[in-house]
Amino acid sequence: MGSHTTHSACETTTVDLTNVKPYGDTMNDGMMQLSFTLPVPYGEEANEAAKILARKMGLDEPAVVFSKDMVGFTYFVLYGKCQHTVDYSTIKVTKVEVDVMDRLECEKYITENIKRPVVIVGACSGTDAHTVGIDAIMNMKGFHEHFGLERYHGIEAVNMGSQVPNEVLIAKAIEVNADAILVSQIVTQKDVHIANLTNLAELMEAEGIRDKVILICGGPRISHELAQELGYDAGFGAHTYAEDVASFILTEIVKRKMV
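How would this chain look by itself, in the form predicted alone?
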């Protein structure tokens, strides 16, 4: 425990997982790349300010390798050597535990275990106008060659689009007798997504349908842990596809005996 052998073109090294540092050219050199903007005019003083800030962040030998005038601001790309380490062996992350099935496996699972159409209602709710997240999961073409739920035989996917009030989303779920509600949140400034997600869960409780519908949220700043804290059954972050969501919903339906 605590070590791992890494193979690369230039070296074979045993990594101490209790004492992990960033890797650049050689193991444990601590090398990191940062990019950021400072509200100062472009010039040598700006570069020096960036290096001073990097040292305060615990980076040794900071070097500005690129900087650009941003009209009164300056954008930097900076390298430096991190002196801190992390004990990777102690890390525990709350995440969705499900055996992910591909589209054909999901369709077979529905046929063999649920034996009826599965209804999933999705939306980007509240004032959020972005549809990229919900479309990636719901739309037939999907995302990155991962077909969306509309392509799945046995799933009735209702994509309501963006800026859908929570009350309207719930009303649609009741109307179509949805098995699951999938809500996407992209805009997260000032934690507006948390307030909106909390409101949705509370409204479902008030309507008396919370325990009858699988409630899922997703988005770039959504984690399974946050979702559970807000009263959701699951949360999916970046690099999530339709099969991840479908696998969870389908196995949850069987687990809860919603068939």
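Alt. form predicted together with a further copy of the same chain, vs. the form predicted alone above:
Since only the chain itself is given, any partners or molecules it might have are not part of what comes next.
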């Protein structure tokens, strides 16, 4: 700056939603943080390898801000400026399309539109023993002050618990004439959940009950998109409450004329 020059007042740039880049402290600076390990010995060459990798990923000015010797491996924290952009304006996400009703609204909806008890069978199937999620949806107590399905007048909720073989789950659904099956999958290592969910859907086809039951899966790594790919009617992820599931089931029942 000259002796006493001040600066021109140009406002901040506004976001262009067709070309979105990461934001560090200035629009479109592209700033990103990465951390990872490479199976190479610690040293300058390792840092260089990390930077080359970052450049291949489209990061400008990659900076290894930390690296640590892990004996034969090197760990890196790296910052760089992402040059890719995303057109946010055209993104469409497949979501469960339903107007969520609260518990009382659900109950009213059953009385007015279904007029019979709705039966829902749920389990954590396969080898999965994580019941907290399915309990949160099904049991009286619910989760975060949202009561579970058991509490809903007009809903009969049968929670079979953990590690339920798919065959047993289906048998129970047939036995109680279930409107919907809820299956929870928490463990996703080596895609066990995919194998198990696919198996369940296939067994239901084989039993000839796939069309008669609303089939729903859930868990922290489940998305509606994935569920649909696997042939499920809906999938619910983290932060789901009983009313989300109930609303979907009840409106489906009416839509499909299962009343």
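Note that the coordinates shown come from a computational prediction; the quantities given were computed from them, not determined experimentally. Residue numbers count along the first chain shown, from 1. Each form is matched to the other, and the largest set of C-alpha atoms that superpose within 1.5 Å is called the rigid core.
*Asks:* Hinge check: of 88, 22, 160, 220, which sits where one rigid part gives way to the other between the two forms?
*Replies:* Among the listed options, 88 lies at the hinge between the two forms.
*Asks:* Can you give the angle, in degrees, through which the smaller rigid part turns between the two forms?
*Replies:* In whole degrees, the smaller rigid segment turns 20.
*Asks:* Check the Cα of residue 83 between the two forms on a core superposition and give its shift in Å.
*Replies:* Shift of residue 83 at C-alpha, rigid core superposed: 3.7 Å.
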